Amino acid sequence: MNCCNNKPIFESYDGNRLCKIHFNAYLEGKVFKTIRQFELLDKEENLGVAISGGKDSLTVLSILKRLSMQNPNIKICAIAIDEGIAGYRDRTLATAQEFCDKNNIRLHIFSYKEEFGLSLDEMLKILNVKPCTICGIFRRYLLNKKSKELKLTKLATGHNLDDECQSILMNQMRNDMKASARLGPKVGMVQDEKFVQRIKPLYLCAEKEVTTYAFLNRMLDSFNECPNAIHSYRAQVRDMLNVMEQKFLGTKYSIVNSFIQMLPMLKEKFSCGAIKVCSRCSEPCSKDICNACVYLERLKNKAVSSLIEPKPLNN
């Protein structure tokens, strides 16, 4: 059914065909409901939003900016990580900067090159590792460290329902339920001052919905995917899920909704005690030395003369 006399541009999961105005209201309402349902925000926040310049992060930043304008006690800024992926990250960061300038949002950019001495492209010339593995380790490290330096109370990310569904299945296939216990709308199993709490306001929004919202509201005029993504395990799981969703509508929602029901039991089962800190850089980790320091040591040992030697992570 049509929502009004205007031309429909999107058919929702429940079969309603929505025009642009009603679709925007539908998606924004879903995000606000997610924030309330999972208590993602308090009345006062110094909120950071991790952005890449892509559709998901710009969508969540746009909606949270609107929320902060309604509630002056929620202050907002953006954080971007420049991994150093030639021909890709420079373009998306330009989009992110343009969006933040237009919407009067302060953008903080931190780079692998500046923080670690090497760009991701340079790291991959030294170590024979999967790009997403090493990139994810350094990215998470920087986001947490810089969020603490900026004194943020929470960090919102653009992870959507498709992303969560992929993570759930990846952990199942790897028999890593402890990793699944850290998933959910609020990331992690315990709150600790060593971690800045991460939240996912787009948790119940399908990627198709987020993409539609971004293009309808002229946040993007093209879709750019990281050139390293095709080598990832996640890409294969994503393609498999898309096939299943096409054949059996609602598959992704069912997986995530059933997971939400199991999540409290997983958190209880895998709850841990005090959070350790890395003996080298003092960032939180599960071992004596964090993965970021381990990889920096490997990079240092295998560094070639044509590249700058990796920087040690200071306390």
Given for the second form:
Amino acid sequence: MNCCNNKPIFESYDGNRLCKIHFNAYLEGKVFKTIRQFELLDKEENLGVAISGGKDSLTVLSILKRLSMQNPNIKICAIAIDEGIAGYRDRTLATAQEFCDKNNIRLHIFSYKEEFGLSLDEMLKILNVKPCTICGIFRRYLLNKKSKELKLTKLATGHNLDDECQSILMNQMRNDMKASARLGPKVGMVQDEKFVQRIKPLYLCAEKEVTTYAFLNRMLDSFNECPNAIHSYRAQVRDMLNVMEQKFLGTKYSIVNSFIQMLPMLKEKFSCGAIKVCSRCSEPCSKDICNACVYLERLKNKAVSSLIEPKPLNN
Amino acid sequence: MTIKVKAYIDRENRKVEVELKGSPKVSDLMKKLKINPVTVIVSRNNELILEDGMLKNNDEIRILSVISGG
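I've shown you the form predicted alone. Could you give me the structure of the form predicted together with the partner chain?
First the chain shown before, then all remaining chains and molecules of the complex.
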């Protein structure tokens, strides 16, 4: 059914056909509803938004910026991580900087090279590991550490419905329900001052919806995909899900909605009590030494040249 | 009747010219190019068109991937 007499530009999985104006209102309304439903924001926030320059993070930043303009108690800034992926991250960071300059948003950029002494590309020359594994560990480490340094109360990310759906299935196929217990619109199982709470305002927005919003609002840059993404298990799960979604519309919503019902039980079952801290860097972790320090130690042991000596992690 | 459509596929950074029979829709172009419509949005003259949008001879179509990041 069409929303009005204007030309429809989007059709939802349940058959609603929306024009540009009604689609923008629909997506923004969905994000605001998600924030209310899952209590993602308090009345006062010093909110960081983790951005890459891609459509998802710029969409969430754009909508949260609008929210902060309506509500002066919500202060906002952006954080970007430069992993050092030649030919990819430099381009997306330029887009991120341009967007922030245009919208009067302060952008903080932190790099692997500066923080760890090595770029991701250099790390991958030393260690024979899957790029996304090591990249994710260092990125999460830096985001949490720098968010605390910036005294952020929460960190919003651009994770969307498709991302969550992929994570749910990946964890099930690996029999890792403990990892699933950490999913959801509010990341993690416990609230602790060692963690800056991460939130996902696009939790119920499908990737196609976010792309449509980014296109309509001129935030869609030329196609950019991390060159390491083809190696990932996630990419294969994503393709499988898209085939299922084509055959059975609404599959992704069904997976995430059923997961939301299970999530409280998972959190209760895998509740881990007090958070430990890494004995080397004092960042939160589940073991004695955090994964970032473990990988840095491996990098140090395998480094072939003093020119690429990793830095020690300090408090 | 056969029409010709030029399509730019951004994920592959390539342009293709496709011949379609009858009164083809965007969904027919997707089938011909073996692209899953869930994974793309489609534009003509910088305006989005739906899967049931009709195509015309000499249309220039952009097929934009919704997949990004990594």
